[in-house]
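Given next, in structure tokens, is a single chain: the form predicted alone.
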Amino acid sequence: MADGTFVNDAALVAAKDLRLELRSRVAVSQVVPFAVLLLVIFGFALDGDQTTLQRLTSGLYWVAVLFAAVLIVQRAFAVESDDGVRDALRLAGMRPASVFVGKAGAIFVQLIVLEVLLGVGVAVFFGTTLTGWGLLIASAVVAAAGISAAGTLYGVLTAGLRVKESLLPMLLLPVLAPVLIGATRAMGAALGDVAVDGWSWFNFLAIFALIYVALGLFAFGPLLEES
């Protein structure tokens, strides 16, 4: 394992954690429906106002992709601390680096299916028609990069804290506000309801993402060995 390259020790990794998800279901039968069930109570906390609903689309579904991101982001890491994976990881070689791209590359995945499933679901809850696709795509994978990144760090940072369940979001939510003010804007922009540069909060979306990508680089292994 030690002699592994550093893609295929990732790889290893997002496809162990990509296993357990499937085995175990927990985001199809809990994430899912929590977000889901999420843009039904805004539809309703808005009496089903149209112009309202339509025009509030991105906040609304990006809150709900945050809300989800933080389950998904603890279920990664209580997987590993109930049975004992995280000290394996840690007596298995590999390169601290390639366990955080790992993680992060299986939350990323997640987080992707995610988006889509609520993009549907703001389409036919909200009526909204979805525009603007290239700008829609392009900002939705770099947010879910971001949060993958900045989730896959914090996650680390709690994992070993009795605390985390509550912990994690406190201090995870307010670092992705920047993901939710500029992804809000991005796809308003492509959706044609704000009058702003799209493309301008593209970069600074994927700006995020770089920082919290470089920060796990670096800072993923003193973390995995504290936690």
Given for the second form:
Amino acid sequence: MADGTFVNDAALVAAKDLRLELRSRVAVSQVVPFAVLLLVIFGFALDGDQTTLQRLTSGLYWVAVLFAAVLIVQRAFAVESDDGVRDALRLAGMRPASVFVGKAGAIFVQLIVLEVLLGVGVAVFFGTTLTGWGLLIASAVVAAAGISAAGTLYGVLTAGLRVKESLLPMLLLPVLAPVLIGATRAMGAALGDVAVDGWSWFNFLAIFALIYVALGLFAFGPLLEES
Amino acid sequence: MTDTTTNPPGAGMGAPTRSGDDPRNTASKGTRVFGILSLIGIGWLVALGLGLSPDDQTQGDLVRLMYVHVPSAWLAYLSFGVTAMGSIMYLWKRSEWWDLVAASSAEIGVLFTGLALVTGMIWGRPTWGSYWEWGDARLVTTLVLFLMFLGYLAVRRIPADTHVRSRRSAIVALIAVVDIPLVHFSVKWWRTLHQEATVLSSDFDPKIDDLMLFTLMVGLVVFTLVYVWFMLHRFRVAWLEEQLLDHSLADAIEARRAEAVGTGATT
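One more: the block was the form predicted alone; return the form predicted together with the partner chain.
All chains and molecules follow, beginning with the one already shown.
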């Protein structure tokens, strides 16, 4: 198969997933409100104190992103496991690697939208002034890439299992610990909360994303086969 | 004792061993040797660690915890290394044998990782003044490792076909192992970029008493023996479980066939 088909297949899968999300509106009506709710809960838990919330913005922001990401990943596979879409994709002769890129791509797009909305959320609820836009955006993009690659791997693994609701976060969150640390640091540096070199954390996040994309390309085939 | 030593890799469990004289336990001559050596070694380690070795000048009796803590940590990493190797070999060779090696090793690994964490925290309380120290990359990494392998064991417990379960868990183990250096690096960098010197650099005196070093070495050797001993037994149990699954199905089919023949139907 030529490389054109690879990209094409991936784009088809991603477009399919995004279309499903657009039409079902679950992401808009449940995941986003949940993420915003998390910000509000942090506000309650931390005494509604704006200075504390501003100081902790980067950490709270990324915790909210991670928890919402678990839901997005679960959604991405739940919508298809009932109809046997995974088998259909295999029957259609698509290579597992391109299915992986497609699924991860759709999750990535949703994460980016979520990150933007949560960015507005922290600006509104915590009163945080967003600065250092270059680093902020770049690190958010690579972190989303890492989360979606690792999430896609675990998503297909737990899809269709009865215990998936508890198993997915248990597997995914420890693995994403480096992303949480790196993204929090990078955002903290961009906002000027911590005096660290944010761009080196950007590099770290990029390496994480690359490793997990590579792992996904390699391991998605065997995982897809198993249903 | 019957001499039906179950030798998993080669012989497998043929029909004769199942009927009548099935093995009472998973021991064989080899494991008994390992067991006796382990027990003698543990006795020796207790004598050395609690009695013969001297107090540390700064840490006092606390240093004795090291003779359990360091070997446990070593076993934690050894066993997860074996799990990673077993998983890679499974994905390559597709042999149940390797999958069971990975599974057995992971179980022992979780046990010793827990032990390493607990002893580390008990040591940390009087030394650092707190049970937990976020600045210690090894400690935090070990905790994340522990959590990831709890996840691995959870994945293994999901009912599925043998080969589905094996493949699934092999990939989970692989992802976890790839993540470990990333976690370690990020934690290390996270804290060192933040606060300069931590109390933890004085974790171990470079100048260590001869007898203390010797005791530590004995600890490492004894714990490794214990690991091998546990591994042999755990693996054999896992192997027998697999055999039981296979045979009970075969037996059921056999019984069904016999029934069909008995009623005169053709098979």
